[in-house]
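This document starts with one chain, in the form predicted alone, laid out as structure tokens.
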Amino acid sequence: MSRIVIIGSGIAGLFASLRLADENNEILVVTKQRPKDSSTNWAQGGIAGILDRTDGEAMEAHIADTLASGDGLCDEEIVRMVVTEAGDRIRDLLSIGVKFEEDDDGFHLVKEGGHSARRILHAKDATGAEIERALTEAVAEHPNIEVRPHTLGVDLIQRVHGDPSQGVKGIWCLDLDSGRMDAIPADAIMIATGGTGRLWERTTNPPVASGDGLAMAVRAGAIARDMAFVQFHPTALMLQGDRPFLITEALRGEGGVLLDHKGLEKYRAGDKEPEVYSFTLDSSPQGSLATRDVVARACDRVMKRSGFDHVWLITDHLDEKLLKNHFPTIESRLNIAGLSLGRDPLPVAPAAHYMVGGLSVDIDARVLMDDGTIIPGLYGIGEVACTGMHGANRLASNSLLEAVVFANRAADHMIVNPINLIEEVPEWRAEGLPHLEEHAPLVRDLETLRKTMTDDVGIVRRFSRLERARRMLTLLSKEVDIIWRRSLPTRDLIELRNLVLVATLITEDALSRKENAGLHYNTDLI
């Protein structure tokens, strides 16, 4: 029996916990808030995959779409492995109790941007919530799994301080209820903490997405790669005074169309289908269903030219009853604002959505150092990891698929190669440090950080703006480090420390790139 700590409670962490616990391992799941506060729970679209392995044509089409979306930077071996295993992992989810939408022909499949066919299973427009429900219920019933909510991972504990090649033996965590710092020993640690959307002023991510797992692993010697590739979802609902609300790409898969203000006027005055008037056709013949990098840049371009802070998503040419049946979560949210599918133009704009880069991992999800060797006992799965699956731009609904496939592979590797080496771990040393009494500087620094990333490291970049961001991040890093060394950790301080580090990794990677690809678009390189 191994004692394994899993940091994060989304689809990747919970799926891995069940696989490992079934083999009689002792599992502790550490999560900052509650499982339902994860990015998985907020995912609307679905999970892409071919259930029938014998359907070679469908498999090859999914592979081709993924490679095309990744703009030449996908690892084809990884893509083929993930697509091939998709059916088995989806059946695992079904056996756990996930209920996907069905129709008379079996599972109801939808199409999203970049996909050449309908291959996405969903639970109406709340797929993530349905997956999280089933996994959370299964985890709660498992005798070998303990879930510790309101617990924030702070730093990994190395077996030999300063030598990541010797592996990890535990983690320091802050109990957010008591303020106590706990030192938790482990044979192995799995990081599944998701992304870092809070770096930008507009994001579809939950508040917990502050890059904690990525930052703590990098501080422990891990290498991050492809950090310049940050995906902005093209259609987040933009209402005055409200946080962005994701409008699933599946809505465009059913025929929704993006128009700018002039296009909307022409559509209302004309007698043609709205796609004819879409600005997205200037960027791709796929129009509103082009890949997210293309559509987000198209939205950004017309918004900057027009001065408006949004474009319009049009659905009034579609079957209103069908839309409301397929997208009840979105309809409910719209109704609060007096809007409705099939009737009203929806104000939407791009918002930070997914971290395509992340911790460099191998095919078994083992975290790598900069020389390509592993950190023993440390695994990374889900959004926090960079597997090579997504290349320069993630294809819609491949994220849940990648998460569950790599969660399974990591668990398999841990089961076949168990580590039984529990050691004593040192307590957090904080003698003489006072409590942090003034949080106002942290609030201002976070606002500055998010403003910097939004203005200078967003959808469209320039070297001069990236250099400006580098200078600001250097200053913020020094300021945060001063506070870190002088006071006891708080959630706000820990998260800001992590966000500044991740922002630096993103900015430095963007500065180092000599050509545009996928989500990284620098106008100086055109």
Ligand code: SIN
Contents of the next structure:
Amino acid sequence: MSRIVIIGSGIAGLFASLRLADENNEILVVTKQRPKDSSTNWAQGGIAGILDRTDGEAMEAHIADTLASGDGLCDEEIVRMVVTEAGDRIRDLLSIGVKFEEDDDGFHLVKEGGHSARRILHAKDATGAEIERALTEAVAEHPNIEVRPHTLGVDLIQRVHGDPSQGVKGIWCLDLDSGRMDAIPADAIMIATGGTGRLWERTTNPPVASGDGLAMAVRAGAIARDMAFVQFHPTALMLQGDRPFLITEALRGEGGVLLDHKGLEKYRAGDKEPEVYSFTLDSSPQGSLATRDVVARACDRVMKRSGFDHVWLITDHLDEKLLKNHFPTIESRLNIAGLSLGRDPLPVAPAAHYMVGGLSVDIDARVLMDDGTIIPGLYGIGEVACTGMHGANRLASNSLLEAVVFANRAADHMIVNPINLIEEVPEWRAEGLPHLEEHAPLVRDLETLRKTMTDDVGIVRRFSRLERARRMLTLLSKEVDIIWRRSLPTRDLIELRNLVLVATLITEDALSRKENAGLHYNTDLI
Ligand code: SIN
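Switch from the form predicted alone to the form predicted in complex with this ligand and give that structure.
The next block holds the full complex; its first chain is the one shown before.
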């Protein structure tokens, strides 16, 4: 029996916790808010995968679409492995109690950008919430799993301070209710903290997405890779005064079309199908259903050209009843603003959605160092990890799949190679540190950070802007470091420290690239 700490409570963390707990390990899941505050819970579209392993043609098509979307930078071995294991993992989810939408022919499958076929299982437009519901219920009933909410992982505790090759033996966590810093010993640690959408002013991510796990692993000697590849979702609903709300790509899979303001006028005056008028056709023959990097860039281009802060998503040519039945979450959100599917043009714009880069991990999700060797006892799964599956641009609905496949592989690896090395862990270096008196500078610094990333490290980049971001990040990093050394940590301070580090990794990777690929688009390199 090992004692394993899992940081994060999305699909990856909860799935792994169940697998490990079934093998009699003692699992502690620490999570910043409540389990349901994860990005998984906000995922609408679905989980891509072929259930029948013997259907070679369907499997090869899924592999080909993933590789094409990744723009030449996917690791094909990883893609093949994930696509091959998809059916088994989806069946695992079903046996845990996840209910996907069915019709007379079996599971109802949808399509999203970059997919050449319908192969995405879904629970209407709330797939993530359904997966999270089933996993959370199973976890709550498991005697070997403790979930500790309102607990923020701060830093990993190395077995030998300053020597990552000796592995990790625990984690310092801030209890957000009491403000107490706990030192928690562990045989192994699994990081499943998701992404970092909070770095941008517009994001589809929940506010918890502040790169905590990635930053703490990097501070403990891990290497992050492909950080320049940040995926912006093309269609977040943009309503005055509201945070962006994801409009799933599955809506375009059912025929939704993107138009700019002129295109909308022409469509209204003309007699053709709306796609004919779509600006996305200038970028790809797949039009509104091209891969996400291409569509987001096309939106960004027409928005900059026209001066409008959104484009339009059109659904009035589609079956209203069908849309309302398939997308009830979106419909109820729209209704609050007096809008409706099948009727009104929806104002949408790109928003930061998914971190394609992340902690470099091997095929068993073990976290790697710069020299390609592992940090013993440290695993990374889900969005925080970079496995090579997504290359330069993730194919829609491949992320829940990758998360569950790698959570399973990490658990298998831990089960076959158990670590039983619980050691004493040192208390946090808190002695004598005062409480932070003013939070206002942190708030200002966070605003500056998000503005910098939005203006200078967004969908379209230039060296001069990236260098400007580098200068700003150097300054912010120094400021945060001063506060960090002088006061007791708070949630705001911990998150800002992590965000600045992740922003720096993204900017430096973007600056180092000599070629454009997928989501990295630097106009100086064209
Ligand atoms: C969506 O539903 O459009 C998002 C799904 C994904 O990010 O894979």
